[in-house]
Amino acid sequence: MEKFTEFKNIVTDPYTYCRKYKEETGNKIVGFTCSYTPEEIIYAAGALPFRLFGTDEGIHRADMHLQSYCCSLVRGILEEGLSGRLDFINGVVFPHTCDSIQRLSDIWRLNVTPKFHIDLVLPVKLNTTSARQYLIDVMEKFKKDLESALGVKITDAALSDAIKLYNQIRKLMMKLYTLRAQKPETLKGRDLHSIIKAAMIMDRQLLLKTLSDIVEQTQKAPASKMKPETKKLLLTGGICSHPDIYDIIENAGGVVVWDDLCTGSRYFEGILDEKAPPLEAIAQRYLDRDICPAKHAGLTDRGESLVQMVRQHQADGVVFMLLKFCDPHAFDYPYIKEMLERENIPCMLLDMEEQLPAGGQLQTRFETFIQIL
């Protein structure tokens, strides 16, 4: 389908994609480190909002100011910031997530040629009486400082609009998903991953009008039945780079058919109440939504949210990508693979860095995962 190459286009050659996007509407363009930048508001000043995934390539320079065990997300951003790569954004966004993204705004805004520089430092605790206003209130400081950033007004018609766009967005990516669970044979899996990548690059309106396209003719698709031995796998992490995870499972004899992912269903999750005023229905998603390991809200809320969501996706197995220094994902799995085994739910552990093992050593892995299932 020609639309998949659009989306697979802008996600090998995002760079070029943005420098063309820039030139064209003369819009600014704000990079972000992590899916709990509120994207509404930076949509809602005018600009694109512009995911920042790093590089595979060789880091070298990151090296001079992070240590080796720093996970390679954080090292392949820093590397793409002091190379003037990334000379065609306005400024960053950095969220207080894990203390690596913390880390490395403190060396971005000294080494990285001057641009804007905006710390969103949301609370750690999401289950507290006073996160929802504290979080309100980080909100508006936030809007207040990307207005001062890109010499703007924003105002609430713009924010209100900017949320049903991305209500909009969200809605179609929950559809997609949902009927690639159901028809998993209509779509690869590599061609989702281009769209949800996609998704954090590209400007929001010619998505939502390609996402709409793509969801009809899914659709209309006439679903072939899949065969009986293929083994349904639930994927949970932190992201996925690497589209060939998903040709490595279906060689296997299985398939992707959800996904607990920053670059999956939690960059989606949650639809914002349009009725509400905007920054408090940006703070409840937040609240809400499926929480990643730097947050908390409860011991055990992750585990009980991932067993759910293999019962509900009817997943016969759940592969953890791990990507390797990833604390906060690194301390989250022996207690969630616990309840998962209490389960009686298999689980596999795939530690990941910028570069995938081997392939036919990770070809055998999971042929052997999916005998086990």
Second form
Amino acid sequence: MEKFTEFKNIVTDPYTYCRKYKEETGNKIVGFTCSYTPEEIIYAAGALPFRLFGTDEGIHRADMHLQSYCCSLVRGILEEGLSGRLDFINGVVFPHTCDSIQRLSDIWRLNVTPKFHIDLVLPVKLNTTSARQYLIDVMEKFKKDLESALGVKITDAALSDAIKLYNQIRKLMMKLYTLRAQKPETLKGRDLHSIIKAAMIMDRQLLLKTLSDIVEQTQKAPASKMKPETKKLLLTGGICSHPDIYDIIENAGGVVVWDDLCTGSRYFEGILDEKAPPLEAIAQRYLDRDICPAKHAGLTDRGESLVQMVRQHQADGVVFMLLKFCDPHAFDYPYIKEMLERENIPCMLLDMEEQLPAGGQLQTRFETFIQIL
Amino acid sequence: MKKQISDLLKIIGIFLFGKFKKFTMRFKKSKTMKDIMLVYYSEAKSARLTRKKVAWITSGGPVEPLIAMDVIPVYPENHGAMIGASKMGTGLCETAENMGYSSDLCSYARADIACATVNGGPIGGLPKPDMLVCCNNICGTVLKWYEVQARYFNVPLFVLDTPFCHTGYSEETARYVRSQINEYISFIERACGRKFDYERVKKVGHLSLQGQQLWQKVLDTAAHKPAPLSAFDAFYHLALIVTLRGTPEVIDYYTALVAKMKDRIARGISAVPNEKYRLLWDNLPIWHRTRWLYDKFASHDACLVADTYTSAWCGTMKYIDENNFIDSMAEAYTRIYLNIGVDEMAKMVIAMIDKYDVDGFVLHSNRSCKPYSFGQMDIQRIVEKERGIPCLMIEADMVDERTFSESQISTRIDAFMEIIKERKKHSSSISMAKE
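Having seen the form predicted alone, can you show the form predicted in complex with its partner chain?
Time for the whole complex; same chain goes first.
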């Protein structure tokens, strides 16, 4: 589809897109690091929320600040910050998640050219009344911090509008994910990967419009029958920055039908209550949503949720995409794997480094896995 | 049945041994660390017999309410240190890796998770917990680790969530942590089946603060030149302020220790025989190489006189209100050394450099501890800029020996010490010229 090209261009060169966006609209841009960022508040402040993805190429500046045992995501984001390539952003917000992101915020604050820097120190527990209150307090503080940083007033009306917009976007993303499972031929994994990545970068109004078009076109497209031997996979982990994975899986006889990724379903999952006070509605979504393993909402909730996700989407197997040195995910892996095995759901572990293993090798691994399903 | 009987006999044995130790200790002039720890672990391991509850708790966790309720606190991190010091870490870490835990995870966590399943390690495993108390003021790792153990032992877990203080302590953080202290008290009441003892916790709070003050006094003695104790001694004596904080044993032990150090100062006895160079240590000890490192530095007449690690257990006394322990503990537990921004940590490092008048700074880049280690390179730069002293970063792991390269680290320490010696020679010739 032609529309995909637009997304792909943004994802391939987000910085050019942002510079141009800034020039044309005069709007400010706020960088953020993870899906616990209340983008609605940034949008309501009239700024563009822009997810920092980092880089995996030519890293040398970040090596002066981070030891070898730091994950490539944190290292890559810091490299971009230090390189000056992000000079178009007006400031950054760091929601608190893991130990590495926590220190990334400190190192960024001390070393990257001063612009506004907001720490959003979220609760780690997401299952108690006091944590809920604290989360709402933190959202209120973030709103104030952002108002003073951007020199604007964020009205309740603007927040409501932002919530409505994000709700629409999230509903469309959800629809697109569902369509992908039904029509894998029309909507390739690689395309969806570009869309969701672009969704964290581009003008959200434009995103809404383009998404609507794509959903409409995909709905119209004839149902492409999945080959009966094609196996349905579900991805779980933190981020996926390798669109090649989808091609490799598809070539190996599989198809991704759903995911539990920070750059996937966790990003758009959960619709906000449009009638509730805006900040409470925003906070509530984080309490209800599937959690990042750096958060706590019970002892087995992630495993249970994953099993349920597998059932709901009738997946044949699960692929753990574990980023090297990502502690929260690595701690959860053994118990979730055990839980899946108890439910007779096969899974495979893919250790993700900065670079993927050579294409052929990975294809063979997926083929082997898919054969046993 | 046979196994149950033998287990029970074992526990009775441990119990009697502990009682006997405690009895004989009364006749000793000064109790040794070994005696105290033996009694402590025998009491913990025979808790089933004495009908006491056992809580596993993180090293920076709020232990005082447990002590006030006669719950025996057990510290998996202290256990991790013992495993490391007895060089049993690598084997246990490998066991955890076979269970599916990545070799990049914290080695305390790996060793403890493995140990729980095989009852291995230097003391045959820790006594089973009735509850788990996890305070995330030291890291996010303890949360995941305690989740693993809560699933394994199927016991309730309380998480004290202390929001990170990048640039200060906010009002909403204060409210959140304070309300969790109440939740914590209810949690203990449920686990113990009786009302919380608010009177007793006041006394325990006093003892805790007094213990911290005494621990600070112990560490302060190293400001004397030559230092009567080194960081390696502090690593050893630390066990009590971690595990028995809030009990009278700590007071007695550290009171005697302060006196002993003062006596050493008076008699001119130093930790390193011929102390010429004074160094500051950062991060956890490399438990499996403490002796080796002491000898290595001592061979250069260098003494690690202080460290950022052991001082963390007396670093937040300023936030404790002696007359209102329960209210003030929220802030004291939230603003500990590892739960603050890198710049604030650097300030504390510089204050220690000045206080102990050190010639160099040794940073242990610890693969197991990301919140302690990430930011170290910046702290090093700040120290070099602000104080101009040589710094050495060595990469290792506190428990897992596999990442330790002895020959490489040895060479680097030699080179580092050469720089320090040169500089000292230079600066002393300048000061002589001035005179």
